[in-house]
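What follows is a single chain, given as structure tokens, in the form predicted alone.
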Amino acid sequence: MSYLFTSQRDLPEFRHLEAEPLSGALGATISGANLADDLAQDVIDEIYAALLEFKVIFFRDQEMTDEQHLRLARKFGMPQGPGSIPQVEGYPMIRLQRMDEYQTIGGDVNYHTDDIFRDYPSRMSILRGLTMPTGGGNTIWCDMEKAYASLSKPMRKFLEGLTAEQTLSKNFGPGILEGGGARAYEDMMKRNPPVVHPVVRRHPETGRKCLYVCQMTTSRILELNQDESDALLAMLLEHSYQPEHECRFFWRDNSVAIWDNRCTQHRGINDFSPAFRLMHRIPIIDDRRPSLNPDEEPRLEYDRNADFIRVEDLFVNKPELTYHVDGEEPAQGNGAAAESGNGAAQPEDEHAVEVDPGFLNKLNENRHGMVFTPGAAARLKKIPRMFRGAAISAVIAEAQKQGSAEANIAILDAVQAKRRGG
């Protein structure tokens, strides 16, 4: 007796490579490639068609120097860079998601598209999971097309003339007003405001559509009354979590994901505190705004010459970028300097600050004999806890390099001091 069907699922035929799907839904292991190696253009190429197939692939046992992580990124385009995102020292455009007793996931635990709140966000990123903890912090990636395309004939028609906010304050604003104040909220506003963006896109290469709406940054959908968007909005990301419409990544040390970030979204699983994790970042640019019709929408200029783009490059209308240490206070100001009676900046007092002795003695522990100052611990308590982590790990890695036993309000102007390029 004979079948019409089969077991089997059709797969793309590769010369390079071979695909082991990871779910039904989206996500495949890639062998037969060292992502280390200054790479050919045909494995490029069918690296990029894996990463179209499968909207997120993943790769084992890549062992690799931060300079082989960028060269590969440009493989595939240009670089995007921090903003107040933690950054390797000497690698502004690799992200340092660092995570420790003194950081979390944060706000990453909810589903996002990654840059969603900017008008030109990312097309791609690379992961590196340089240190991971042991049977802890995997990540879940979730296709938004098979999200939008199960769902009923009208409700697609009816989606596909909405827009949707998109802004920081939906989840981050709390947390930023709690750690460093009203200056630090508006400071961020001003840097990253609300972009509008279609709540159905279509994929500039597939043509396929897509949810483009996420847990994270979505605040209203703009044509309805706000309890219409509400109830929509909840319906729609319940129906896009589903379990059939993601797949799951167990990192090891040296595992890379490389995902399409304009037909996903992911969401790390926060349950590996306080244990250490590391992992690096390139997140990649795209030169078109999401969209129904991509190929209407004008190109972005950028210098393609350049190392990275910068973050305030990709707002229409481009944002006055201030440089703080992740979340801190201005250098001026209530900042790292007061300003006196007759104007001249007068150095912060170390001891005159107040502090949560908690968080000063935990600094002050096990710290290779460094010693935190109150003044330094008031500030880093300022930053949110997402990056708090990193900034610690930038302050001990500067006192180290001057050769000094006090981690300080000085050291911590160092550190700002190379992230505004100074």
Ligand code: SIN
Contents of the next structure:
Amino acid sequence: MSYLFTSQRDLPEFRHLEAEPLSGALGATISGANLADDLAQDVIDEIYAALLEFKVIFFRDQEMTDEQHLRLARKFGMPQGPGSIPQVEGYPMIRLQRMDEYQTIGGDVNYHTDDIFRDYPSRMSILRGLTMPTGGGNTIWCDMEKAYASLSKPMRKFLEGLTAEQTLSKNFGPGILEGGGARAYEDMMKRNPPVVHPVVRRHPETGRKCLYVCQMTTSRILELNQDESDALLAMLLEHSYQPEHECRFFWRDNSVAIWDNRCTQHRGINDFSPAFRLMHRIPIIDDRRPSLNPDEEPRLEYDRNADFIRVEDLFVNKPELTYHVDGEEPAQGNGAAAESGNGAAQPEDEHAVEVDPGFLNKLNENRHGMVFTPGAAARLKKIPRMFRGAAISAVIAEAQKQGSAEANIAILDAVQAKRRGG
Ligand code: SIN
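What about the form predicted together with the ligand, after the form predicted alone?
So here's everything in the complex, that chain up top.
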């Protein structure tokens, strides 16, 4: 019996780069480029070719500044402006993913493709690991083209032409409701109204089809009854997230991942508590909506000289929002409140919130040695879970400056007021 090994694919020929595939499905570690440099166009073209080939590419030992990170991103396209995730100070287009045991972004976030909850999701993302845990906090990417191709032919045919609702409330709704109440939930939904995308989309550059539903945001398939939709979605997601479709990246400080959001999903693994994990991410917009016929999609018009494109411009029916850039005065309107998903007028009486003693103990055990009083913990609980990490960091930094643990209540009030746009 002879075997034909088909998994050893032909690798692209590069002049500058070398690629070492990470799994049979997707992902490669790339060497031969220093991303901090002002890279020549032919190197950028090779990086982009590697991205199209491997869908997610990884670079090691890439120490760089935020400015260099931004310069690299701009060579691939237009960065997206401030969204729901805190930004790096002075860089509204760089997402700050700062995760300790109190901040769950990237931790309790299920499999997703970036910004699928907007009409114009991100085309690609560039994520830099600055301070990474050893032995945990890996990220998994899933090849959604493989997931589609490994379905049966009748199933693939059935799925083509179906559409699905994508909404942030699927993943974050319960936490926002619990942390900020109904008003905060409403603000989040105003800022991020549900959108509809095809269940199967075609990659506008490679022409390949992929499955375009995800665990984080896909709430239902619109053409089906609810029970049919629930059952089909459960099957599709279970089918997608299997090791044969995935690769897993073990981060080190100064590793960089660049991925194509049009055909992959990813998920950070929350197994690193109490270690600290700090990453900076730049999302780059796509000017075409996900579609089975991308060539027929009208292109999004935007100012190519702008620093970034505003998030509300990535919706067909723009939400009426202004936004808030950390470090600047909040804009008028409901933007800053909605930015945080925390627009609720909170009760002033701190006793109105019952503080879970376990929560307080956890705070006080934290590695920064900061003392959180019950009043501070109560205020912290009013901040949606996804923003608590940033609030804690602000408290710690300021209290350390002031040398006083008592400062934390005032600081938390200020953080929350800022989030509310006050
Ligand atoms: C993300 O979910 O965008 C980042 C992935 C990670 O934190 O590992």
